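Given as structure tokens, the chain that follows is alone and in the form predicted on its own.
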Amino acid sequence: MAPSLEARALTRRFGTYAAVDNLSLRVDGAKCVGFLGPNGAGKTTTLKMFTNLIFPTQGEAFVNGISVAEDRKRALSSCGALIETPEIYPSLTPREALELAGALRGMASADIRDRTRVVLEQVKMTEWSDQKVGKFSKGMKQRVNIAITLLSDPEVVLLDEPSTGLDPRGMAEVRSIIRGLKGEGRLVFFSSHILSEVVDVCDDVALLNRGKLLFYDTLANVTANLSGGATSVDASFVAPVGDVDVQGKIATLGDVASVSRLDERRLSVAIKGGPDARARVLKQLADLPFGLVGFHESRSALEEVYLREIQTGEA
């Protein structure tokens, strides 16, 4: 059965506040997902209802199809979860964290010994798995905490904001480190507030703001459906395009809203439709006489979305 996350109406107040607002989102399937918002917006929350941190005021929340309310255990036995920054003790090596976090899961020992070794080697830590993490930097630390998170070789795996506060090394280390989750069959769901990083990793996107959902759907068709059915694609050439070949060649070919230029071998190509428009005008700017050496959708797109939708959601 594939993973899964449910949320039905779930509510969470504080006083009157409501910081999760009658939330209703199903996620299925080995994906990653990128649930987005400002800070305040919810999101946190969220993720301490899914691991039952914190109960709702109303509604619930699902693991793999089971309740979070009313079998705990069962639900959350394939779930490994990393929210907020959880500090390790500083006179403790890596291994000795993941040993006490494995016996605090009642796993046995000779499955906690195997499974340290395969996490330790994928958050690249195995040099340092018998060096005190007193020492270490945050983004070394961040990564033990992923490999604790990892140790049970969960399903679904829940992270939040997982490179707030790292160094532009840290984050990228984090980032690299989701990538290699999404081919292993898990449902990866992670909370953040930047776009970037979510553009890099996620296949699906889900917005919150107030404590509401805005959308939730394939970075694809958000980024199409959302942003005038049209996505921006950034391409490289290797020969300068002129302004002549813009307007006569590529503005003119089917599928293609617009272009503008960004400099003159880059230009940002506004395409209509779904992935089979993509796919066809990318194919028709290879077969120019430009030689196009790379291309990446205009993180700009997202962006774009991302601003117009919280503003409308707080008019």
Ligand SMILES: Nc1ncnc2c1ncn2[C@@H]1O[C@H](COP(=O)(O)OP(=O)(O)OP(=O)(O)O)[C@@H](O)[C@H]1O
Given for the second form:
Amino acid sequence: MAPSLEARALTRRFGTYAAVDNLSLRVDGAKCVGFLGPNGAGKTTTLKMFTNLIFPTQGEAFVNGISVAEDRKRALSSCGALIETPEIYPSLTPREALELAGALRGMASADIRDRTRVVLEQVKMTEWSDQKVGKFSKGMKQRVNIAITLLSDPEVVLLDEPSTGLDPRGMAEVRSIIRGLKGEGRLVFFSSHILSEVVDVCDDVALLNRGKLLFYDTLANVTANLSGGATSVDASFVAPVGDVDVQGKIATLGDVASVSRLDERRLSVAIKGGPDARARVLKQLADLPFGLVGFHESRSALEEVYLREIQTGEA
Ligand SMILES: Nc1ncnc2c1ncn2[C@@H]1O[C@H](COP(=O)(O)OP(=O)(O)OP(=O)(O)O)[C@@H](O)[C@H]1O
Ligand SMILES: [Mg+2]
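Can I have the other form now, the form predicted together with the named molecule, not the form predicted on its own?
Following is the full complex, with the preceding chain placed first.
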């Protein structure tokens, strides 16, 4: 059976404040979903309800179609979660930490041994299996935590900001682990503040703001809906381009949707169309007598959608 995760009108109030407000969402199959939202949006609270760490005030959570409230044990038997990263005892080795976790979950010794080998390999920690965790970098500790999460071979994997606090290499390693999980037929649902990471590994994106789900859709749909797919580049010039006439002239170039001034020598140029249109616009900009010295993509499409939706939510 394909893995699934579902929230039905899930609500959690703390006092009168609804940290999660009537959240309904259904994820089906082996895929990776990025769960986005500003600080305090209710992401961790949602993940905790999926894993029975806190009870919903209303509504229900399901893992693989099994209600967490009705049959906690069975629902969570196919679910692995890493929420609010626990500290591993510094004097334990990854192998010992995994043994302990397996024993606590009631796994058979042979099973623990086999899975330990697999998960340590999966998070690329095999060569560190018998070194004390206390000496590890933050990224290595996080990989051990992910290994612990995967020990019971869960079909549904929930991760709360798995790469927060890691350096770029640590983040890249976590991304590569997440991709691998999807490849193995698992459903990965992870919260993140790192939009580029979500763009990189996710099929779908959900955006939560003040407890409310603003959207849940494929990443492709979410970004394509953005102003007809226009993308912007920031272009820098040797000569001043702050003049309104210069901007007006650039705005009339083919494939250009609009132009705005960033500063005296930099413009943001919105381009109608995909990579081909962008290549044509850059060529035209380079041909202008202002000396194009550089350009880079403006905010990513997902970032535009994120900021716009969060702002609308505030209004
Ligand atoms: N145990 C609690 N008691 C009271 N309020 C809480 C509790 N846990 C969370 N909250 C509140 O619920 C809201 C949602 O918190 P939550 O931690 O789920 O947000 P989040 O999206 O995970 O944020 P972040 O991105 O900062 O991790 C916040 O306003 C928070 O203060
Ligand atoms: Mg959180």
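Being a predicted model, the structure only gives us computed values, none of them experimental. Each form is matched to the other, and the largest set of C-alpha atoms that superpose within 1.5 Å is called the rigid core. Residue numbers count along the first chain shown, from 1.
Once both forms are overlaid on the rigid core, the distance between the two CA positions of A81 between the two forms is under 2 angstroms.
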